[in-house]
Structures are given as structure tokens and as C-alpha cells.
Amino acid sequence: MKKLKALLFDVDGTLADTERDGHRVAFNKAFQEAGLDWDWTVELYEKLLAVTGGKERIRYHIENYLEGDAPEGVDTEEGLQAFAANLHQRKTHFYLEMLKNGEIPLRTGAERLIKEAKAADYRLAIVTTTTPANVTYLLTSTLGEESIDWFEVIAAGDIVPAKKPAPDIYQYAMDKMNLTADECIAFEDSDNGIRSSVSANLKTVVTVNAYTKDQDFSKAVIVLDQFGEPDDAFTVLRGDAGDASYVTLELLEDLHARA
């Protein structure tokens, strides 16, 4: 077994719950202004997030919801895809807004684990289908500017034509970090997540979210609802923690050998 060198993070949902108070939001926002009566609710947005990509998410319900009616005047399908990615461009502008106001913390816990480990040298790197400017923004609101130098490598959105739940964004990561899969342990929080990840054979916590909370994941080394903190435990979902009470170093060398 090769030593433990890198933490790869996924982002929405796992390093920041997003998807509900952030990217769903911002996406009815765009909506309203660009005159649509959508209005993507917490229970429908649910069923949207087994599409990967938000342009994919606003297809997807155009196809599935709206029997494929799509607005007025976009009747090719190269202007579908041009309506879907200026939809998703001014979608982003609105949630970049929140994001610099503070509206998006990190989750429980999140914060303390990156810093520890890259006070102990780990090597991080970010994985994820969410747009690099929406990386950034996080990181540097939450973390500080300085923050995005402790990535070394961030993996955002096109950089692979196959999103989540294809392993190729993982794959690209770690082959930029010259690392194997069996150097790194993923953190993810979706099905369409660990189904990357394990695809690309990497060891992956999960920590669970309202909206992933039921779905399966019997091949993550553990399932956690946080990274938690001395004072605010985690909850083991699946798996064992031993007699760890929150995310540290030691529980990731101990469940990366002994998986």
C-alpha cells in the first residue's frame, strides 16, 4: 500500500452546501430575469441534481418537464445550447454575488481539515463540474485570496468533455499531480460523485447532505452527515470511525489503509 499524498475535494456539497441555498437560488434568479415563469423548488431541484452541469440541468428540464418546449425562438438545436449556456452564464453571475457577500459558508469542519493538511504537507487539489470562477470565489471568501495557491491543481467544469459521473475529471487531476489513485482519498457527497471517483478507483469519504442524504453509498470508506470539529461531532452513517469524533488526519491514513 502506497502512502497517502493527496486530498482531492469535490465542491457542491461537499466543501459547501450549495445546492440548495446557493446554485438553486441563483438559478431562479436568471430565470426571472430573463422573463420565465420556471421556479425551481427545493423538491424539483432535487430530482434535477441527477443531471450533472448546470447548462445539462437546464436541458434536461426543458426536455423532461417541459415536453421539450423550449422558449420562443429557440427551435435548433444549436440554439438550445446557446440559450442553456447564456441562461447558465448570468445563473453564475447571480450566485458569484452571493458567494462574495458571505451568503455560503463552508461546511462543519471543512475549514480545519484543508489547513491541517496542508500544515502537514498533504497535497490538495480540487474536483469538480462546478465552474472554476465558482471555485474561486468560494475559496478566496471562505479561505482568503491566498487560499487558491494551496490547490495544486483545480479541476473545474469543461476541462473533460465527460462530467461526473464519468471518472475522467479525477483521472485528469491526478494525472496532472503525477500521483495514482492509490496515493489519494476523495471526498465526495453525491451518487453521481462517489460514482466518479470510485471509477477512478480512488478510496472516497462521503459526507452526506439533505439532498444525497438516501442515496447508496456502499462503496465509500465511510459515510459521514459532516467533517465535524472537537466541539460538533459527526455522525457515522456507514463505515468506522474508530474513536475519531470529527475528520482528522489520522482517520484518513487509517481508513486509506485499511481499504
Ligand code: XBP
Second form
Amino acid sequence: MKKLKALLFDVDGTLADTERDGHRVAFNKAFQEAGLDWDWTVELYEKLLAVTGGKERIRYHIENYLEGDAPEGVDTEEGLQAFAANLHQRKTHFYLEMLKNGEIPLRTGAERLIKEAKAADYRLAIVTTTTPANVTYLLTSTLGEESIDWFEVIAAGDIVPAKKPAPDIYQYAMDKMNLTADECIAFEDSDNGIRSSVSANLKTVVTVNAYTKDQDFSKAVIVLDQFGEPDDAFTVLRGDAGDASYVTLELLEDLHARA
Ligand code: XBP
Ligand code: MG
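Could you present the same protein in the form predicted together with the ligand, rather than the form predicted on its own shown above?
Entire complex below, previous chain first.
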């Protein structure tokens, strides 16, 4: 077994609970601005989360959930692509505005874990399907400007054509860092996320959220409700955390060392 060298963090749902009150709200603002009467409710959005990536999610909605007339021009592949890209650009604008206003905090224990790992010289990376600017703004608005430099690689958005659940984005990050899967641990929150990380042969710690708590995480090394803090213990939903009551580097070393 190789030494544990790096922690690879998903963003949406893992570092921050971004989907329901962040991305979803920003999509709806973009729809409203564009004069579309679409409303991505909390329930509908759960179904749309089957597809990762905002542009891809807009297309998926048009192709599968549209009630009433399709917007003009989406009947050709180019038209559909351009429509999704334009709408998504505005969605990103509204999402960044929310981040700038500090409306989206990190999840419990995320800041502590990142800082402890950095202090102990673990290498850090972000591995996500979201737009790169969304990551930059989330990190700087929660951890400060300098936090961008704590992450050796920020693998995000369209940097690989096949988004999660494909393993490509994890593979991309590990290639950039010149690391193999057995030198890393991944952190995920969703079915699409763990399918991606496990396909890249990564041991994966899952912290669930309201949208993902009933998904299948049988391939995770441990499933928790949160990273936790010394005074705010996690609940272990699957697996064995030993004596730990929050995610520590010691627990990660222990999980990494297990078969
Ligand atoms: C996250 C996503 C993202 C966001 C939206 O998946 O699916 O698409 O919902 O981001 P994961 P963009 O956490 O598995 O990386 O709109 O910027 O694409
Ligand atoms: Mg996620």
C-alpha cells in the first residue's frame, strides 16, 4: 500500500451544500430573466440532478421535462447548444452573485479538514463538474483570497469532455499531480460523484446531503452525514470510523490503510 499523499475534493454537495439553495435558485433567476416560465422546484431539481453539469442539465430538461412549447431555435443541435450555453452563462452570473454575497457557506468541518491537511503537507485538489469561476468564488468567499493556492489542481467544468460519472476528471487531476489512485482519497456526496471516483480506482469518503442521502454508496470506504467538528460529531451511516467522531487526518490514514 502506497502512502496517502493527496486529498481530492468534490465541491457541489461535498464542500458546500450548493444545489438546492444555490445552483437551483440561480437557474431559476436565469429562466425568469430570459422570459421562460420554467420553475425548477426542489422536487424537479432532484430528478434533474441525474445529469451533472449545468449546460447538460438544461438540455436534459428541454429533452425530458419540458411542458408547453420549446424555446425558439432548439430544434437543431447547434441551436440547442447555443441556447443552453447562453442561458447557462446568465445562471453562472447569478450564482457568482450569491457567492460574492456570502450566501453559500462551507459545510461543517470542511474548513477545518482542509486547513489541517494543508498544515500536515497533504497535497490538495478540487475535482468537480462545476464551472471554474464557481470554485474560485466559493473558496475565496469562504476561506480567503489565498486559499486558491492551497489547491495544486482545480479540475473543473469543461476541462474534460466527459463529466462525472465518467472517471476522466479524477484521472485528469491525478495525472496533473503525477499521483496514482492508491496515493489519494476522494471526497464525494452523490451517486454520480462516487461512480466517477470509484471508476478512477479511488477510495472515497462520502458525506451525504438531503438530495443524496438515499443513494447507493456501497462502494464508499465510509458514509457520513458530515465531516463534523470536535463539538459536532458526525453520524456514521455506513462503515467503521473507529474512535473518531469527526473526520481527522488520522481517520483518513486509517481508512486509506484498510484493504
Ligand atoms: C455538480 C454539478 C454541477 C452543478 C452546476 O456535480 O452537477 O453541474 O449542479 O454547475 P459534482 P454548473 O458535485 O458531482 O461535481 O452550472 O457550473 O455546471
Ligand atoms: Mg457533488
